[in-house]
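Starting off, we have a lone chain in the form predicted on its own, written out as C-alpha cells.
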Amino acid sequence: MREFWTSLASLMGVLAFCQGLLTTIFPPSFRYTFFKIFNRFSNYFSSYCYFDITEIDGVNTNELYNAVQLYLSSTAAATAASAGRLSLTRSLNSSAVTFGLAHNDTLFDTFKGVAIQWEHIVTERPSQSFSWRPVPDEKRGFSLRVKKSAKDLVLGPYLDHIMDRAGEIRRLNQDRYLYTNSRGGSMDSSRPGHPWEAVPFKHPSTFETLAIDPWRKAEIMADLKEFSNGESFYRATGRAWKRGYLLYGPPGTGKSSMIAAMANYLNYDIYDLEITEVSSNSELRKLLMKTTSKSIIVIEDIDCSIDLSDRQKDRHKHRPGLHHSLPSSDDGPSGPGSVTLSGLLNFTDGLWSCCGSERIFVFTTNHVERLDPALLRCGRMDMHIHLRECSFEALKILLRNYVGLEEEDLDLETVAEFETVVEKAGMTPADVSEVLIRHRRDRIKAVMELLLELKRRAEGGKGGRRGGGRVSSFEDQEEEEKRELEMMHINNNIANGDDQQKNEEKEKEGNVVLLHDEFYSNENDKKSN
C-alpha cells in the first residue's frame, strides 16, 4: 500500500512538470488557435449545428431569451409524464404551477417532424470589481441543436411560432384591468395625471353563463375569434384593426355581462368611458390615445349621456328663412366645450380612431330609437346585437346556472308549460335570476315560484307586466331617475353656458352705448364749433 502512494506520487509530480513545460512551450494564443481551428474542422463533418441565445445581450435583455423560456415552459408542461428533471414554480397569489427546464437538462422539441433539442446552460458569472449596471451571478442561456438540413426552418418558422405563443402565454397570464376615467386625471400618485383609473377586472361572467339563444352566441363568438385573429386581414384591406358593436334591448336582459363575458373571451382590458366626464372633443381623443391595444372601449347607456338624436327628426325645428348661429366643433348640446356627435363619430371612425389596433368599441343603449342613424352604420358600430327578454333557451341556462337543473331533470308536464308561458310572459333574464335566487335552497320550490311568476306575467300581459312585477317597474323607475340625473348635469351645463353668452352679450352691449356716446358728443362740439 505505501509503494502504491509513492508512485502515485511520483505520477503526479510527473504530469504536474509536462503541463508547466506545455504550458512554456505552448503558449495561450497557440492553443486558442489550435482548438478553435479543431473545432471547426469537427463541425464541418458534424450533421448537426448549434445557437445559442443568452439571457442578456451586452447590456440589454434578450427579448428571444425571455419567449424561449416562456415557450418551453409550456412544452415542458406538455412533457412533465416523459421528462427526466423539471424546475416548478409558483407565483405569489397563483394557483398555477409553472414547469421548467432544470440547470444544465436537455429538453427535445418537434416542429413539422423536425427533432430539435434544447440544453439550458447556467454558469458562474466571473466576480468583476466594477459594473455601470447589476449582472446576475449565475450566466445563464440556451442552447439550441438542430439538423443542418432544418437550419432554415429553424431560423424562421420555428422562431417566429416561439414568440407569437410567448405573447399569447402573456396574454393568458397577465392581470386585466378595468378602467374609468376622471375629470383632472388620476388619483394614483404614481401615474399624476393620467387620465385613467384601473382596479383589477375579476368579473366571472362567461358566453357558457351568458343567458342568450345559442344560436346567437355562438355567432357572437365566432365574430368575435375572425376579429382577433384578423391582423393580416385588416392589414390586406387597408382597414383600421377595430370592431364595433352596439347593444340595445330593455334594462336587465344581460348588457354588461355580454361585455364581461367578451373581455373574458378574449383576455381584453375594458376601458369603460364616462361620457358625462369629457368636457370637449379634444379631451376625448387624448382619452383615446391612452388606451392600450387588445381593449374593449366601453360607453354604457349612450342614450342618456348625451345628446344623439337623430338629426332629420329635428329639422322641422329649423323654419326656412331664418339664419341660426352654427356651433363650433368642440360645442355640444351641453353648452361651449361639450362632446359633440361629431366629435364622437370621429372617436369611433375617424383618423384618430386607428391610432391602435385590435380594439373594440361597445356602445349600449335601452332606446335605439333615439340614437343618430350616423351613429349606427357599419365601420361604426358594425354588429347590433338585439338581446330579449328571456326566451326559452336562456331560462334553460338560467336554471342550470342558479339551481344545477337541467332539461332532462324536469318533467314533460313542466318544460311544456315552461316553453309555452316564456315568451308571453316577457321576463328579462335579471327577472327570472332574482326569483331563482331567492329561492335557490331549494330547486322544487324555486322552479315552482318561477313557472306561476311566469303564469301570472302571462296573464297579466304587458300592462300587468308593468303593473304587477315589482322587479320591472324598480328597473324602470331606476332608469328613469338615471336619466333624470344626467339629464340634472346636461342642464346644468347649458346653465353655465348661457351665463357666459348672456355676459359677453353685455359687454357688448357695453361698448355699443359707449361708441353711441361719443358720436353724440362729436357731434355736439362740431355743431358749436
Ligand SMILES: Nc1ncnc2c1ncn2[C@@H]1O[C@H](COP(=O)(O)OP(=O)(O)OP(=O)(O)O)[C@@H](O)[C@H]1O
Contents of the next structure:
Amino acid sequence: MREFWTSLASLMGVLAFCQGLLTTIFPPSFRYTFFKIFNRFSNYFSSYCYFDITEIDGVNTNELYNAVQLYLSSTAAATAASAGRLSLTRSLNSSAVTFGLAHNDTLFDTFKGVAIQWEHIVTERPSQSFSWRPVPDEKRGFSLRVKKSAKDLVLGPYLDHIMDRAGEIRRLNQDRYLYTNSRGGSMDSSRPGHPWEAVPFKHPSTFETLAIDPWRKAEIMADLKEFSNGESFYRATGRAWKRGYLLYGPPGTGKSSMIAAMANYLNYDIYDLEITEVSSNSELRKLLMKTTSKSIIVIEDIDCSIDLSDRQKDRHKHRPGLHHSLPSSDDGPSGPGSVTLSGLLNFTDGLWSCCGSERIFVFTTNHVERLDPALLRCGRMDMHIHLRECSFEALKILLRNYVGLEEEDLDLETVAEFETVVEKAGMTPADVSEVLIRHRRDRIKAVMELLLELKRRAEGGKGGRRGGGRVSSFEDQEEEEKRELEMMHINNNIANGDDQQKNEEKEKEGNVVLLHDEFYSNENDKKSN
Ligand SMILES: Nc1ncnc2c1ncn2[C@@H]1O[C@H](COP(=O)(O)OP(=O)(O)OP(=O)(O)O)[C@@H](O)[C@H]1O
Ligand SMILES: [Mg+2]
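What I would like now is the form predicted together with the named molecule, since the data block earlier showed the form predicted on its own; can you produce it?
Below is the whole assembly, all chains and molecules, this chain first.
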C-alpha cells in the first residue's frame, strides 16, 4: 500500500514539473494553441457535441438561460422520481412549487426520439475590480450534450420548443388580472397613462361550480378548448384568432359567473370594459390595442351600455345638419356614452380587432331581443348561450355544491317532486342558492325549504308561472320588489317621525332581508286568498 502512495506522489511530482516546464519554456499563446488543437483532436473522435448557455451574456441577462431554467423545471417535475437531486423554489404569492436542477447536477430529456443531456454548472466567479452593475457571485450556466447527428434538430426545433414551453409556464405561474377602464386612465403610479386599471383576479367560479345542464357545459368547454388550441386552424383559414360569446338570460342565471369560469378554465386575464366610461370610438380602439393576448374582453349588459339603434340611424346621427356639428373625424362625437354601434362593431370585427391574438369577446344582456342583428352575426358573436332558470340537472349541481347532497342521497319521492316542480317554478340558480345558503347548516331543512319554495312558486307565487306562462318577467318583479320595499320604508318613516327614524335607521338596514321575505309571504298569502 505504501508503495502505491509513493509512486502516486512521484507521478504528481513529475506532472507538476512538466506543467512548470511548459509554463516557463512555452509562451501563453503557444500553450493556448496547443490546448485548442488538443481539444479539436479529441472532439473529432467524440460522437457528441456540447453547447454552453451562460446566465449572463456579456452584460445582458441571457433570455435563453431563463427559458431553459423554466423548461427544465417542468421536465424536472415530470422526472422528479428518477432525478437524483432537485432544488425547490416557491415565489411570493405563487401557489406553485418550482423544481429546478441542483448545482452541478444532470438531467436527461428526449425530443423527437433524441436523447439530450443537460448539466447545470455553477462555479465561483473570480472577484471583479469594477462593474457597472452588480453581478452574481456565482457563474451559472447550462451545458447541453447531444449526439452530433442531432445537432440541427437541437439548435432549431428543440430550442424553439423550449422558448414556447417556457412562455407557457411563465403565463401559468403568473397571477391573472382583472382589468377595468376608467376615465383619465390608470391611477397606478407605476403605469402612468395606461388606460386599464388592474387587480389580481381571484374569482372562485369554475365550470364545476356552475349550475347549467351538463351537456351544455361540455359543449361550451369543448368550444373554448378548441379555440385556445386552434392557432394553426385560424392561421390556415386566414381568420383572426378571436371568438365571440353572447351570454343572455334573466338576472341571476350565471352570466357573470360563467365569464369567471371561462377565465379560470383557460387561464386568461379579463378586461371588463365599462363602455359608458369611453368617450369616443377612437378611445375604444386604443383600449383594445392595450389589451394582451390570452384574454377575455367583457362588456356586461350591452343593451344598457350603448345606444343599439341600427347603423343607418347611427350614420344619420353624425351627418351635418341633422344633429350637433359634424365631428372633426369619422370618430363620432366625444363625451360620456358617445361610442356608437358601428364603433362597437369595428371593435369586435374590424381590422383593429386583430391586433394581438387569442382573444375572446363576451357580451352579456338580459334582453337579447334588443340587440342589433349586426352585433349577433357569426364572426362577431359566434356562440349564443342562453342561461335560463334552474333545470333539474342544474338543481342537482347546486344541491351537491351547497349542501353536499347527491341525487342518491334523496328518497325517490323527493326527487320526483323536485323534478315535477323545478321547471314550473322558474327559479334562477341565484334564487336557489340563496335558499340553500340560508339553511346550509341543516341539510334536510335546506332540501325541505327549497322544495317548499319551488312548490310555492310553481303554484303561482313569487317569480312562478301560472297556467304555464310567466306571471311577469323577473326584472319587472325585481323592480316591483324594490318599489314595495321603498314604499314600506316611506310609510314607516311617516308613522314613526323623523327623529325616531334616525335612531332606528341601523336596525332597519339589518332587517331588509327579513322585510323582503315577509313581504313575499304576505304577498303569497294575499294571492292564495
Ligand atoms: N348557473 C349558476 N351556477 C351557479 N351559481 C349561480 C348560477 N347562476 C347564478 N349563480 C349564483 O348567483 C349569483 C349571481 O349570479 P351572476 O352574477 O353570475 O348572475 P348574472 O346572470 O350575471 O346576473 P345579472 O344579469 O344580474 O348580472 C352568483 O354569485 C352565483 O353564486
Ligand atoms: Mg352579471
